[in-house]
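What follows is a single chain, given as structure tokens, in the form predicted alone.
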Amino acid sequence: METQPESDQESNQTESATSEPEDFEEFEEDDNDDNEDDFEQEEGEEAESMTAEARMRKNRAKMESLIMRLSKEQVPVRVHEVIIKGNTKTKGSLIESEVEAILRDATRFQQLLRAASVANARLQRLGVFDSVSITLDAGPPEVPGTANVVIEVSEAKNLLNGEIGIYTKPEARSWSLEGSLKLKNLFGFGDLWDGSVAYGWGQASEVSTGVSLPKFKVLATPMSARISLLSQDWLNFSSYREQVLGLSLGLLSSGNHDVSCNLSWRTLKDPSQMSSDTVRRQLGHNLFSALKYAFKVDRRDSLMRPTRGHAFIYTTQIGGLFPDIRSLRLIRQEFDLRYAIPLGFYRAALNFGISGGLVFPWGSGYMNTPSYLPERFFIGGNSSPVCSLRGPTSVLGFRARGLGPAEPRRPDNSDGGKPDDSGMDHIGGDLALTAFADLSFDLPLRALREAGIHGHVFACTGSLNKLTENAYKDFSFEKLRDSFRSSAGFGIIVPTKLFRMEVNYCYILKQNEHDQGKSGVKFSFSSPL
């Protein structure tokens, strides 16, 4: 019986040993393929079995994750194209000029979101659209890292609207009926045409019409033009009636800066024939041409009830640009500063402010020339100094034009009266200064707090002085100090969307002989516009 050599047996064992792993690998690969097929089949079945609500939750989670990434990370993006839809009448160049610059300046996604919000506000401010929608869409695939901005507008269906109302000025004891008509976007340039009529019982009447154009590619800045006919009756205060036929042009309105040009033909009359010497010398016709510049910053959190922030306005006006002997030559400057500080309890806030103004003639013999009467500063009335920025005009507790220099009127010879019987003409001043402090706070009743009704205590002071006709030679610091009048008081404030109503008790701390200040309850209606 033959036996195999040991070497042959070892080789056979080795061959069988090496062949087993090959069979195992083939079997293992078949198992992996089967597992992958099973996993894909299970995943497909899971996707099919997922309800619509589950898919919505999953998509929402993905979207929230994307929003979190976009809000935290600096994702670079730039605007590829601005697409405008819905503008059937409005020129596309108008919309582009309002939004294109700020959108294309954005280089990050967060910046683009903020730019879209600002663009939406700008388009709404034009007043020619009922609604504005801005959508950010992905740019074309061949230009990665870009976005398309889709602006869809809905133009206003009613282009014509009007307003009418009755307004009162208790401090001037006058009422007025005012109405206006506005026609929007007549030619598709965002143009606004308006006409207004105001008839006041006992003081002012005005008829005016104007047009304003926003900024677009042809115009680098918004422009406006207005023609007006104004009649103001100051017989009870200063013994004259003023009529003004004027044309005003808005030349520049950019950010905080405004430049305008005014041309007006002014007439002063005295139907009573009882005006003082100062008023009588200025009766007649005059031409007034002026260039006016204004700088304004308002960072207060509210116009009706400021609790924090500041505001500042400065205006300068140069009159006498038209080469005519009857052209009034003067320089008028004024400023307003307001500051509000929160105190941290009962929504209490301390508001304080200071205002000043100076008017002075220029040209040959200006030192001996009086300033033009309607361009002087007049102080008085019960308009709140907190919410408005109108220069040195208001000291609570004093009648309109009831503070400052005054002259006796001529006697009424028909009654054989004396000068003292005819009253005084308030003739205004060339240098005006006012200041105030106002502490506002919530009232304890919840219903009043929810309605925004609150209380305040205040103190006001003001000064009015003459500098022209060589009066500046006698001016001194002591005279300025003694010229200040003051008042203090407390009251309740009822704010509304259009105006701020105050019921105050005013106590006159100091007044001069011919001032018209009186302690007592005063009503005030003030508007920040």
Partner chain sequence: MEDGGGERERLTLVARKPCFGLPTACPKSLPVYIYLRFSKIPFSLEFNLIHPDSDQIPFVESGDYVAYNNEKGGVIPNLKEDGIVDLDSEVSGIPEWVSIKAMVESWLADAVMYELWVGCDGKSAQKIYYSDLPWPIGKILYFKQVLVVKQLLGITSDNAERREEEIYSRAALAYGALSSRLGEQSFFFDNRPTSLDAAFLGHVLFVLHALPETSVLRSKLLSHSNLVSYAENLKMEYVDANLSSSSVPQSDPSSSASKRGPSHWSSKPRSKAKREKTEEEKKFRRRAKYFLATQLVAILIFLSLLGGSSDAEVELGDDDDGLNYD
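How about the form predicted in complex with its partner chain, since we already have the form predicted alone?
So it's only the chain below, everything else dropped.
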């Protein structure tokens, strides 16, 4: 066709046009798109005969007409070849697999530009390149109407990255200091290795190392694997210390679904020798192999201060899939539902939510077997239920693990007993339910409003019951209704970049005999992650 050789030359001239800062939309969206003209030299020879000024005017006229054409008409073009440069270590097939499909699908020039920017974003997301630039080049002259795509990557010079941070872990009721080292692209497959050490004040420490691989060749979805050694100290709450050596594999992580499997060796010990009967019976070694599926939808407008939207998480875990029948067998289900309604004045919003969980053993004799102690539900701690979606874990006003069934410890006959020792072990429950309602609003002072500091009024309730070891036979609706404890209060919330700090006054409305709820001013820290 007549227009074909023209479009060839025009696509060449496109290169020189885009190097000028025109207000041309398609090119401006790509910050890293560096369009060079490889064939400018050929053009130059033709125009040598004209004067410089006339040459410029002619080129500009050509460019304007080309731009008009491109913006109004559909210029057909297809990709002839994808050339990859600059990857000394990264496997070329990895880069191709990320971008080839979308580039080849483009049949029009504008589609090709859009595909190029998407490909750019995907390669950046792998996290192993310092910079990525995609150039559209003319195809070989003997094949008209084609373009070559040249992908030039600059691999990260510093393979090793270090990070140190302080994070909050709501279950552990304390801060944890975490340091991690990350290695990028060790084998050229876009692999990301990391090793981290986390230490939580006196309660939990973890050493772990992991690798994550992007979607490539046989891997239909990105996968990750992690080996960790975790040690958690619950001596003050439940008289045991837990050590877990685990291997977890993230099998599928796409959109709302997440499937992972976990194989861990868990050891419970009691160095204090003061544990109650239930805890004493569970001390020892166990192999836990579980498959976990999580479904998550979070449509709220903000994690720190949700004012509209909803969120729903459902997790189910089946343990005991290891071929050895002596491994732990249980089924654990958890769900969280949150809803936020804006009220229209003072940026006020009503948040309410409900969370529930159930754990039950399976296998022969499951009705008489107790559920595994660390896998039970524990309610308590000072983390806000508004932003954390971790199942039924918090009712404000109660100490960590302070709500629920408790058993007396071994009596301490020595003279020096700890003053704040309640003498009870909190042993958790199999059926947990929590619910809350929270009204948040801006404060009248402008300075506070601008800093994001706002106030809230809340009410929460929670219940924790035992069902295993034939306790479900005595279980009734009345018993469930009577087992609900509740608290209410008000406070001020200070959101920062990393976490959400709250200063609350909690008043315990109802608590049972051995619960550890106390009315008063409490600080709470939560992290939405």
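Numbering follows the first chain given and starts at 1. The term rigid core refers to the maximal set of C-alpha atoms that superpose within 1.5 Å between the two forms. No experiment lies behind these values; they were computed from the predicted model shown.
With the core held fixed between these two forms, residue 503 has its Cα displaced by under 2 Å. The two forms, fitted on the rigid core, differ between these two forms by 2 Å or more at the CA of residue 115. Superposition on the rigid core between these two forms places the CA atom of residue 364 less than 2 Å from its counterpart. Look at residue 190: with the core superposed, its C-alpha moves 3.4 Å between these two forms.
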